[in-house]
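Here you get one chain, nothing else, as structure tokens; it is the form predicted alone.
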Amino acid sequence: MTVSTIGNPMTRVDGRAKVTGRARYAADFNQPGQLYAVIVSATVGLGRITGIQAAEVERMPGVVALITHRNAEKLAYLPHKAGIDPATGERLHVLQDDTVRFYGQPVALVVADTLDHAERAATALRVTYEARPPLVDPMDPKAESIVPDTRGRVSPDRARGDADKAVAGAPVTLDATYEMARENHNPMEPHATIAAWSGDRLTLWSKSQYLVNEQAEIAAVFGMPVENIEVICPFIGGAFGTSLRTWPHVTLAALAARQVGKPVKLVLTRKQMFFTTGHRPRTLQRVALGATNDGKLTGVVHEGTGETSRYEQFMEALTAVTDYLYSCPNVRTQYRLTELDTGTPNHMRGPGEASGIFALESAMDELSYKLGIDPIELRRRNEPEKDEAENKPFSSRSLMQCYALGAERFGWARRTPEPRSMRDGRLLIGMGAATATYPAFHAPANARVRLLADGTVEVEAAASDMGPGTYTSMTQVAAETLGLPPERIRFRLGRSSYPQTPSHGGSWTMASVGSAIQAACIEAQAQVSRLATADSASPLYNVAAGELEWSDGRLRRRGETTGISYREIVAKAGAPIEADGSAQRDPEVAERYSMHSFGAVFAEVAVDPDVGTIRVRRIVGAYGIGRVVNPLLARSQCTGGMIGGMGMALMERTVLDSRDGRPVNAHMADYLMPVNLDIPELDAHFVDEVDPHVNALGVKGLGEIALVGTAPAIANAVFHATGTRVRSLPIHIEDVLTA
């Protein structure tokens, strides 16, 4: 009998390569004779370049080239926008003019024979500017909000009923504003690109979550055929969205390599990653709720404003959750942008939803205390039977099951409802809960399967793996479909020349790429079946397709124990059997159902009442994500997301100097993130959820929802512990100090 592979907590197939150092990341692909490039960043926040003292630097030891807007190749910058690019505006044209749009913008590139020589020369270069004061604070009186130009992708304003009137006339109301700080991704692996030209062909070994888009973007920038570029990235050392877009350093590496005629390696510094590769935008939000005395919502208003650059309009789903999360006849959401003199923000884990749900779930918690109703019970009383915004049923919705499971594992029943009522010695103890949700996205994807004569199988897709275990989970899908042990599968990713896939972000890799691999495996089996039944020497010669079945990697007649293996059929064919597969969501099904993942997050904190320190003691999450391919990897995703949520709630904040837009804490000493000593007990659970509508595998995304909901759960726990409601993140010691 075939043993099921999907659902097993299989350890990572690439684990040994990572712990032994055999896994190669972008900066590891050193090329013979390569040179080293270092970016010189603007030291003003707005203005234009008036002078570059190039001669002295060009004479420094080892310097091969100094590239500025004065001598850089004029690039084509043809139109190109992928789904992850801002719909409105134009990306930065690097080293193409003398204009400085934000602090840290690349203004020169030094290329030298060693990294040391390149760094010394870059430090020595003197650039003068005609500077103007930048606007970098959305709270500045000069800052103005605009209605985003979505180009039809989404609507910035949505409404049903009359929410303002409903809130104003409700027996119980809440109207509050919430703020979330700007955050930077800060993965372990910095951005890196090695560029090498061979005639008119370009190879990029580059850290990328979206290889086929990086290929297309660089082709557009240089005005060259897409097929003349290959992007290679077999491993990513963390990304969280920062590598979804193709940032200027990739263009600079390719530009320099063509100009000097040798391969060029360019690795960003930690500081440069604070202003040239995007960030989670700072957001300001207002939530107004109206409810009956028994807790039924009568009106919801959610207004949000995010920051963006002046040259692009970055948008995220800041208010999207509010439309469908709870039952309410009157809902109004509004989304605005504030244009600032900074680099363009970028998608960061749980983009939009993580920020928006902090405001909504904090407001729901506040409302529960006003009503004197348990926070979970308040959510139960407002559980919708359908997506009321779209007027369609959910493909599956297990939110209440998540709350039940999470509350049981967390011990919510031990919580006393009054703030400041729970103590451990002198410490104040708080328990908080919040809802998590994220769309169950799906995008067209392709894959290729190749059956070899030695009995192994090669699987290829142009996907990425930034840490969630793509190598392993895709191996499990192929093994399950083909009925083979996982050790017989060789999954390959990280090349733009492989069958095209969507970005490795948005929690759709498993759903999209996994479904394509399943389809390719089924097509390979169909080819094998045709060969076996057409071969007069085969024991299955002329057997009708309906009488055949696959089991344990063998094709056999139903009810029989013998048959013929893949290896035997491929050997007789005399060549590998190759099959392509693709997967996309049925548009009729997509139109019929509202598809989302749901979860419930519980947090316990301990607050020192004398000094205000906050320690997260434990977090429990329960999630409804459809079919779980690998529980071990899934729990790892959840605990990682919880840690990210801890950073959002208590630590992470990028601070800009209002005089020039300089990030004053662009290093790991002052940009605080959770470290090992901060990590509490983390526990993740999954409800049994069957959803046949989302995709062929029945899986929903997990990477994003694992972070969504954690920050408000912690903030709600802080209120329960202290009685002080903090509406801005991160929460500081001074926010909770009491007299």
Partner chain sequence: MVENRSESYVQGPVLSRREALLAGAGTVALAALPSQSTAATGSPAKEVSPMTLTMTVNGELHVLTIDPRQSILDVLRETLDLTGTKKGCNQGACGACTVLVDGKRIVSCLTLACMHDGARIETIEGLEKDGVLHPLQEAFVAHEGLQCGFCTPGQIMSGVGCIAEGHAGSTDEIRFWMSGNICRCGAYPGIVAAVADAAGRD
Contents of the next structure:
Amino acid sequence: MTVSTIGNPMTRVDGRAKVTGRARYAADFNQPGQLYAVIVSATVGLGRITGIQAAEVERMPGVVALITHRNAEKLAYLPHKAGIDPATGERLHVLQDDTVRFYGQPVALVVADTLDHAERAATALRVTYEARPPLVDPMDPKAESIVPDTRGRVSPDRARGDADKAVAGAPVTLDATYEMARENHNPMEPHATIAAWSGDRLTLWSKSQYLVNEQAEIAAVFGMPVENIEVICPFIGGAFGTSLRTWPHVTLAALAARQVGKPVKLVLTRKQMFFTTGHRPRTLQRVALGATNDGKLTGVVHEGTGETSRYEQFMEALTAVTDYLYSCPNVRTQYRLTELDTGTPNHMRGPGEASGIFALESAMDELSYKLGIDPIELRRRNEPEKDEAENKPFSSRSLMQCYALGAERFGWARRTPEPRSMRDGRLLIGMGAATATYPAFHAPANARVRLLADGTVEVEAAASDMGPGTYTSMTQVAAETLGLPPERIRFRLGRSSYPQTPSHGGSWTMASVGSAIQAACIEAQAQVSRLATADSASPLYNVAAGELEWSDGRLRRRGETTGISYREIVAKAGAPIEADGSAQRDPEVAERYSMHSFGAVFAEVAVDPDVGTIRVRRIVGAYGIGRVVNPLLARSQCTGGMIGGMGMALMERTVLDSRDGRPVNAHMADYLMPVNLDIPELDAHFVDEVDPHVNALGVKGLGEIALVGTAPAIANAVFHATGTRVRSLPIHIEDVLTA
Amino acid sequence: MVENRSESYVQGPVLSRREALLAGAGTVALAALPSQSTAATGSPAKEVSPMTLTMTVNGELHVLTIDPRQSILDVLRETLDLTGTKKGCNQGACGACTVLVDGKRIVSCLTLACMHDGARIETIEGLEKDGVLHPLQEAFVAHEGLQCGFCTPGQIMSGVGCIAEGHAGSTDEIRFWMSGNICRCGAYPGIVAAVADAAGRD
Amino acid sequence: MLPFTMEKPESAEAAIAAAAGGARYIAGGTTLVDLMREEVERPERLVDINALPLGGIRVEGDDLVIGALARMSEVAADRNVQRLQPLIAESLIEGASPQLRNMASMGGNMLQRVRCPYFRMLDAGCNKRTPGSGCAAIDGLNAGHAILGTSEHCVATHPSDVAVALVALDATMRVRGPEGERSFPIEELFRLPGDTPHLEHTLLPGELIVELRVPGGPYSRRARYLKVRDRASYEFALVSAAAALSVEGGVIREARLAVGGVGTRPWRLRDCEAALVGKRLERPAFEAAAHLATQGARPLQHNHFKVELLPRTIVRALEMAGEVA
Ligand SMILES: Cc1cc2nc3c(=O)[nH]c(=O)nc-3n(C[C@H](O)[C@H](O)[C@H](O)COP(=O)(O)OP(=O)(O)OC[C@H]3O[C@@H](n4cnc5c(N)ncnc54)[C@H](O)[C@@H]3O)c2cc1C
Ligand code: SF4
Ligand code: FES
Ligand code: FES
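The form predicted in complex with the partner chain is what I want next, because the block you gave corresponds to the form predicted alone; please supply it.
Okay, now the whole complex, with that chain kicking things off.
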């Protein structure tokens, strides 16, 4: 019998470590003799440091070092750009000069023997500034938008046909602007780095979604060989994108550890999590739609503007979905940036797509009311046969199946189309739907497999697991490929010395690392079969490769039952059998197909007509994501994404004080995210989808699409409930009060 | 109406020690605080006198010499190296640091250790007995009550408290009484199922 | 956090003597420790009052008497509280989180400090924290701030939920100080900011809250607390209302009404109460009364919506109270 683990709802292999507190996150790697570092953050939004009263603080109890731009070593900051870094601009060089570029920028670091001493001294440090008013509001008349310099990555302007003319001349038109608030990732685990030097070798226990890049970047910052750095991060307490880049605190920890000659632990405060570690940029978008009376789109214009810092151009795929989502001969999309005096934004779960689709899917919903056509029917009438922007077929696209399945499970047929037409007692009930989509990315990745004499297998890759269950799903891939029970596999990740993988983001870990592990396993099998068939004492001596089959940890001739076990072959070989594997997408296939996941999200809300409270009652999502490796994990990714989407729709907003750019609600109690009582019935379904093109595993990725369509589905439901169209997220009580 | 007898009783500090000199016209003096040197107030250079106390953590008695400023959370994590308990906010606003003190669930980040001499503390590390998981730990794995796992120790300790309080009678009740623990990954459905399951087995 | 010394007296006298000498009481610590860590609070001496016999909940005649050290969770779960003053229990469980309610004392709750974000930021002007430094909220972000009882020096709302219920119910407070004991209506504990926003309450130096006393009334059972907020739990109120009604034959005989999230202190609405008396238990009467609540309201740039939300919250709370069987 062949052990089939892919597709099994296996519980997490690291579950026990996580429920016992044994799973160790960056800040849990206390080192003997470690000191504590605390960052002092700028209290002005723009300007120059004029004074630092260092002496007083240096004398304070327990203080070992006070590091500022005046005494910090000059760091090499060699050129370094990973795919995750903005193509244009240069990262913040921390403590290298007296310039303050944004509120909260690190201006000093206190190192002390205890955390209390370090915190006390950091608070006591007096820094004076020459301050100028920063520009942090994209709506400020002084704010200018620029055409991003994409360095060839994606074009900020795309067009087919003449969209503006088509919209202007259409029988039915819609032209509206949408806004989405700045958000912070706010994973439960704050950023943390423990740095320890041993001679010229540096170990970083550091929260990272991209270990090999953290290693390479710190090497570039310090001008040292990459091999001299090891980054260790076996567990990540959520990240959602914030740990894709290597932020200044990592450099600071390493710098401090070198200066004081001891291991240094540096953990950001929750407040500092709002300063230098990226955020989802606030976006302003305009969508104009033109349609025939029977709902065929004739023109689509989507103009989106995001925010970025003054020193780097952060870009995301804000308008990308509009290029391929619906069939329309005339489409124009445009992406701009506003440079502000803030830290550089970065990718946050469903980057670009999640914000862009809020605008597009709200507009489609608005259009459906104008036309008097059911919103799902409207999407059906505009379902394309191919990616019209790229003029390529989709490798697979199950959007209509998703709508059909979702509508059935949700009970869409019970919805009465009129806004404010549904009630439950005094509450206004609304139902809304929206499309979700996200590219099925893939990046080159590597993995190593080691078959041991005791019959177990070690698998290694420098990958990460911020929560989706990489440990488990990769174990399943290895088990399935090797024909072994999963208990025999030990998958290790979270070390930069393991084979290189791409960043743990963009929903490509399963596809990329999974494919690499599969390749490594196949390579290991090839080695095993070579050994088994070359050995004259082996029962498989001289059997042709094509006649061999693998199952239950044994290699045998097809149709026969005995064969020989891995264990015996490895034992005989006298040393573990090690194989490296790598995988990347066949460029030719990538050229031929447009590859995306699709889904349909349905939400029901109840709005209190008196006090305006909005509560989500149900969310149903149906997704076409190719092969589902582990339905238990996949469903939990989806419901987690829906909850993230609820936050985006109804709660999350980082508010800046435009006078000095400070985030005013940089506090866990003031930046609202859903709590348990907010959570309604959540239901995720997967349509059967076989995509032979995306990768050998046939998986498309799930982490991002799980969030992408939720916010517009909720916003559309709020309109259906209240008759008030709210075009800015989050939708708060006051937005529907006058409904 | 309100008596005004305590003009002289000033609550809290009257001086801030950080200063921001804002230059240039047009700048709103958001932070124009009176200039005050660090040394002038609150004697910042003052040494702390450590305190000695005992604490029973997961059944083990510890005699500790601590800085009175240390929270139970920091004592657990930094002094005892019991890093299972997590610091998510240090502001009482997330629940990641939940432990049981004398049988009650509390947030350990806002609890000064020096106020709990002689206390009995239970943390995530103490739930497993002789290699056997606590039913709630088992249920968290079985019901996918976790993703990244960072909120999990707090959720589980809170769940133990919730069940002991008799607040796990229905899923609605569990949702209400488990709302002091934020899970950014959104593992809530599994968390509720796990607490309900373990409460049912109790 | 600044260094401090900690003492744990066993007698009230010793505690009071220490506090009169400049020490600060600490009970659950959920306000104080939080703000000490930010160095907004900087006591040099702390008096841990948890060894004092100030706990417990008892019934005396029609009165409910709650010890200052009784924990929020304990009070909310108490049978007598639920039976005699359900409004107190409801306002308590709508506040904070289960863990915080296990820690937080009733006395500490009365003296919890404002949640204005600028108050906690040492680098922002705040008259409450640093008299004379200005108020960053007035021209800053003030969606969460007060519309009633504000001054040009401070516009922060009082954050407590249960204080709103206590003020509605005419609860009193017994305190003990160096010069003996006194009792007074809890409403009188809270000061308006005026030009001295750093003075929040009317306790004299060293005064220790001993207990809270809630008199029973014919309206006590027909009482509800409605807390309006964007998140279903673990969030302070945008607007809240405590409503208690005594009804005979469909006519309101007595009403008690106080609101939170809108005032610089828990805000009793006596005009609204008066307008309800003698009216039928119907929505038009609620609306007419609720209308009076915003008289004198002074909204700021970002909290105009509270002027709209406040009367709606009151109407809904009155309806909910009216529906109590
Ligand atoms: C994240 C978070 C969310 C919260 N949400 C809510 C909410 O929704 N609703 C709500 O109402 N509250 C909420 N709170 C506030 C919480 O209820 C208060 O912090 C708590 O009630 C304070 O009580 P304590 O015993 O911990 O006070 P402590 O912190 O010990 O003391 C507070 C103050 O009272 C003084 N004091 C304490 N006891 C006495 C006494 N007997 N006599 C004289 N002075 C005394 C102290 O000196 C100090 O000044 C929240 C708090 C946090 C951290
Ligand atoms: S509203 Fe009051 S507490 Fe807030 S900044 Fe102004 S003075 Fe300070
Ligand atoms: S760390 Fe204690 S509540 Fe967040
Ligand atoms: S599992 Fe990640 S925060 Fe809860």
